[in-house]
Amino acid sequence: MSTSAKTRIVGSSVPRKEGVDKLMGRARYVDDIERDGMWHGATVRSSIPRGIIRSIEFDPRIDWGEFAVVTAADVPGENHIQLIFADQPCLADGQVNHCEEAIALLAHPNKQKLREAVAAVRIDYEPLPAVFTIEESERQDVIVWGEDNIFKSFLLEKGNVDQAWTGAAHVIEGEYRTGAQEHLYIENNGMIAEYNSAHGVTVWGSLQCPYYVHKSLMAVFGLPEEKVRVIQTETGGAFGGKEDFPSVLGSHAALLAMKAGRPVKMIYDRMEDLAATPKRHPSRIRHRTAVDANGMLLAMDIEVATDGGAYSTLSSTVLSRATLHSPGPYVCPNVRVRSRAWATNTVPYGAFRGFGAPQAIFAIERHMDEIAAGIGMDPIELRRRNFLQDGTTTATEQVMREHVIMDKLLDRALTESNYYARKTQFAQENPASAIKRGIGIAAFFHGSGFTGSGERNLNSLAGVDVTSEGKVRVLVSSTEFGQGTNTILTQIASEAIGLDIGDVVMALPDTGIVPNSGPTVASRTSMVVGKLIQRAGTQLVSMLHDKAGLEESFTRAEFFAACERYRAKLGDVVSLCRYEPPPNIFWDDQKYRGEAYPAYAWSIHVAQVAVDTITYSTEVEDFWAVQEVGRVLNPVLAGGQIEGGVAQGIGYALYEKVVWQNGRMANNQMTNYIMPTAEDVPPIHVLFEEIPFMHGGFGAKGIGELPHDGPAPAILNAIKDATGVSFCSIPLMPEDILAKLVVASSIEVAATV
């Protein structure tokens, strides 16, 4: 094949690379997997949000002599999960700071008999307070945490906001609320475990970042990084919820494995998946927002607060990430953001699609609408007015260098919506029907990649080699888990090298196998990691040109000959790049100030909702995803990622409400957590644009959690122009809705009196 048909793989629909196995049934998850003599794991876990252990007693009627039992005392290294911060325990010493933490493990061959053990160990506690809400922690009634209660805190200036408020014609205040969400990925989280004392730890997983999970296992083991290994599995689904997660578990295993001397497996069913793991930090976000007699933003004044659950976990990236996109993607000449993400005695909150964005989106474009109301202007035109342009600055002043055409998006999503149609003809048909109709819309911009200098701390290595066999394989430690990473990466080196897409393959995500190239998350993948697996495919080509005779125009033959030349003269066929960052970009972490990302992805959103005055129900009928993400790699791959995302967040809008009894969820299970199904999610009508990022993979910019940002904000709007009503709280539960509107009748009617 002619390196001349380079443009017909990106920017093509190819199937799936694991589309075959899965739907043929091969495709093997991490409880599909058996080992020789292998034992089952299961936890002991805190049934009290908060406590000193006084002693762990295990019933003298069962032979604890047939079961591997592991304690934190049983730990030989440190007894920590290593992520950004070392602060939460592998296993409960001394103390528990929420339910569902895990205390002891057990391992035993019959699965019948370990859950009876597990109920056969008793805890004695001495229960200390406990605090559950955001605002008991600020209290600091109860210290949780450090000596304040706050995990991390950020500080986000432009201008001058105290002496902006004079020059005002109008001052807007809001607060905003989100709950938590789950993360239900339809595989539960899993893990497989050997010990070797000789040859070190072994785990395989259903998880995000092999590299995480390496990293906690050589802690918690003091072992070298050459005797600890991690293999992902066939892994169903993610969302965030396997990046940190899988450390805990991973170390659960591996500890029972070391102690029974055998593998052993631990698979949690739903119940306790939902109960244990970590979910989407709830926040309460406050905005105060000067704009002059034009509708032209003045100040910005915005408070956020997360909650961040027991321990830090990742609380400072989506902390971060909710504090960069406060402000939305709106110029504004004086913001102030002060965030800060408080310690509970929940569960730990984690990672989940969009970590930290989609909680600010929902506040500043629900602020948004409630600005245009208090000034009287139409939201469409409030938000034309405010748009970020070419050369505008950022909340941190990072210049727009790159194409921004928010106005463009705004104005196909109008068209395709029908927008200013519909809602004129709702407003005729809303006042004689107990249906109300209304539609509402949503403008955000995400972040492609790690905040600030993450990408260069990350410092990501990724490549190809190719095998023995004939095949080019892309070595990556990204992870595949419903995405589609698979198919774009390999859709990248095979246009890179000019090879048709079946003659490159992906090197199975093992730390014994692939480089480092990063985590599996903020939207990175396609753009980070893409772009080095297109320098290291266009690299591999000119080493084959100068050192085996490879021709300029060349066929499939002639490239493996040539690889075959080279391996007789030099040995391995591998070309590895380093992670370049692009010019211009330099972000101060003291200040927190300056190139907050290299890209951004751009969307609006419209939503049209029925809201049933009768059953105080919300339906949305239909839905409109208009975004510019770079170069699209694979159309079918890219629609696929908005439509589920636009469904995850209808979900998180609408129905998935976490109900918390003393700090555990009373609801973990999927008859009681109620997730949309396909009969309540809409036509989603997705329409693309494409502004190549030059620094992305052939063009790519981030798009997986993009489209997870908007649904909340454009829903809510839609329920306010059907109702007349705002609410400014999600998940909104038909109670809420009844309660509001029937408040706001009765104020008609006395009006009216």
The other form holds:
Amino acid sequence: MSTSAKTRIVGSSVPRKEGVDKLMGRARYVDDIERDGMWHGATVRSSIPRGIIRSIEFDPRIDWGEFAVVTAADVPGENHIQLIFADQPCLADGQVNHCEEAIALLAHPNKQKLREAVAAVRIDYEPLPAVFTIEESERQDVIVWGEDNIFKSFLLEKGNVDQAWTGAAHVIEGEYRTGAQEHLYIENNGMIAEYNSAHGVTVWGSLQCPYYVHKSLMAVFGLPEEKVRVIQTETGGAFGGKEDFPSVLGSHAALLAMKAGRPVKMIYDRMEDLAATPKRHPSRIRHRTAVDANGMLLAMDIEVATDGGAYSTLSSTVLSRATLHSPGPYVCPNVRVRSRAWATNTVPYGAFRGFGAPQAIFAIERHMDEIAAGIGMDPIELRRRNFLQDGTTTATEQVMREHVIMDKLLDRALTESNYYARKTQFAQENPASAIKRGIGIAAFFHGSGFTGSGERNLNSLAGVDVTSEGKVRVLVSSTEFGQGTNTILTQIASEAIGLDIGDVVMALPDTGIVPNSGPTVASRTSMVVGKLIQRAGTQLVSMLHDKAGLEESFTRAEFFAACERYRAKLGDVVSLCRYEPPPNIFWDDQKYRGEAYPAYAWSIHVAQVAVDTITYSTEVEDFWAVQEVGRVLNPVLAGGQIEGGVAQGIGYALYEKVVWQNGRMANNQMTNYIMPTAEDVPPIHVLFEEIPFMHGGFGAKGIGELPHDGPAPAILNAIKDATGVSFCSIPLMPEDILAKLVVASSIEVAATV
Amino acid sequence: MNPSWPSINLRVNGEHHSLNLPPMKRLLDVLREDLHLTGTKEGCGEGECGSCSVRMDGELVNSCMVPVLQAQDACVETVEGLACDAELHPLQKAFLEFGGAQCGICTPGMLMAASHLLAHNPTPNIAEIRDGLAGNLCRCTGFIRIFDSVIATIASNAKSQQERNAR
Ligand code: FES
Ligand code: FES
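Hand over the structure of the form predicted in complex with the partner chain; the form predicted alone is what we had up.
Zooming out: every chain and molecule, the one shown earlier first.
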């Protein structure tokens, strides 16, 4: 079926599949589940950033016989979490490398006694020197990881950057920084585990990627795959924060369950979740750009540095995405990106919506405004002259084969926001007002799916089957955590087969039932897994045509009757499909060149801000998000993804500051880590252009991460428009604005005197 | 039965309960653990997120901040009491249609805050809606579709009022 063909269900705002359960309070999140004889688990954590563990002492005033106690010595298999490299211990063994690192686990039926017991475990340390920032790690006088503190480095090269400087009309430099950001899903991390020697390990929990947890549990317990079962429970928000960490918590709960000989539930409270779980990688990105007299980009020399924290987790892939997005959606003949992820002694940083792209897009899109100012050109015009177009190549020499419509998106954003009229109006009003208004934009792309050869390596499997109760079930390990997986995939399956949405259900996300359709990350579900489900649906129908006499056109009853005939003759009615890379997609890992992503989503954000020059607070007053994400499968859900991402991006820019003290998050409460509330979000105008992508589920590309990339640069560009001052670091707090505006105004005063 | 604990009488969603409980036990835990009403969620345990919001004697409270002793003889309404039999409450219908719930964890609290708002002010404007929901954090939606859902509820309430009047 062609991607733009008329559809019945895809493209319509079918209500959220699990919506009624959520609205009635019936949906079962992990903390809503009880198991017979269940105990509670808790974690004893490191209080220092780095040091040797001399001893673990258990206060004799506690009757430890009542407790299950687990330390590294109890790990039956490998004491490592299996992500990209296995460097992170499941439980610290002999040394700690960050504050809040797990050292021991306790379980008991009574939560109060458990809290007292955690406080009664004393760890004796021999402290070691620690590093806390990219700069300290770069100095390499204290080595805290490997031989050089470097988790990963990349070199991306196109053309010859070094020859471009001399002939350039302008060379513009800038340095941009982004801070850590907390996911702040409203449901904290939590898991329940059971263990018995006959069946092995079962865990239920709040998680994105059942097979990631499965892989870690197999290693930690030394068990074969059939003896490990991972079941996702309703998940109250994730945003990447439940991609890597559930492998840690799942292992902890399971170790306690084994030791206690009974089910164990571990639910973090907010303070523990904030202090001990991963956040977005802080970054420092430097740009040096050569531009000709007409504003055409001649060369980009980019240096990306990220802070990865104490263990490598996903730092290498986050760095890769940051590297690939750092040149932005522009054509440039000469590009060099040198990037490194550095180890420090903080909680390991992990996946967070955008996965390195928000950092990179912040830098390039702020920098484009700096270039425009430096060469005296309208920032809109500068971008327009340099946009990627059909047939041009990216920094990795990927040819733009799919239609690129950045010009059109830009025009639409300018018109909808009335950009130039507002800009003129603010320029007139600002001099006489203590409130300075401004308007700014960001232009960006976001690669859909895994980077480079990632999807090939994942080799995902997904499909549908038909139950004897007369329902089609979607079989995927792709999970729902608010983004709409259940709804989108059942829409695709019912469309492809020719049934109603009510005839299709999701199989329980249980590794004992569903195949490995890959992790639920990287904006890949609609595009990659959606396509697998579309193919599996079509394949099911032709199977029934061939083997069970289903006619060309059929009613619902005829369809299910054919399924029963098939079942009687041939057994289970199942149709599975494996990922097939789109043709002409090739990525060279060695040279770091080729088709970095099968497709890109494209977007323009426009932000209008008001900076109060008395309180130095900034309000985002209005926001426009125009994007091309392939086919929009469900307009209500898609709009919700964009709005939610924009709100998080606003938080990233202006509200959300992690305060560090000795490598520990000091403000680990909702009282002092502040996210935007119902009173802070502006109206968000969401506009889609649709160009169906042939290799995505009914034409879809990725959508989930895209909206987090643009708000921060658009907002800081608007603040520059409002105040005339460039800010190059986020989060941008009132005190930062105060510091710079006061300096700027004293210079102004000095100049006029 | 612990004789040092008081006996607490309270009405939850119209149903009367008499429970022997530690007086400082949080209302949130009583609802979830003793009454098995797990629709009310804990997001922070410190009165900041509103996911534990319930109505108590007509007031909107964060049930994580209420020792059960304070709920003695109170009438408590939770998300489980919103729908009438199988018929969704107008707010629930609107949240479903307009995308007011994504991951759903803030939703029970958000619905209670919204129903509290409409009980006091049946036709709030957008500023009043924002103000009424300011104590409830949602990390998924950016709030926009929650506002849309409340606005749609106001319209549908007005319509059913008109129909009733016409009869
Ligand atoms: S759990 Fe009660 S306000 Fe957050
Ligand atoms: S819907 Fe997820 S927090 Fe509101």
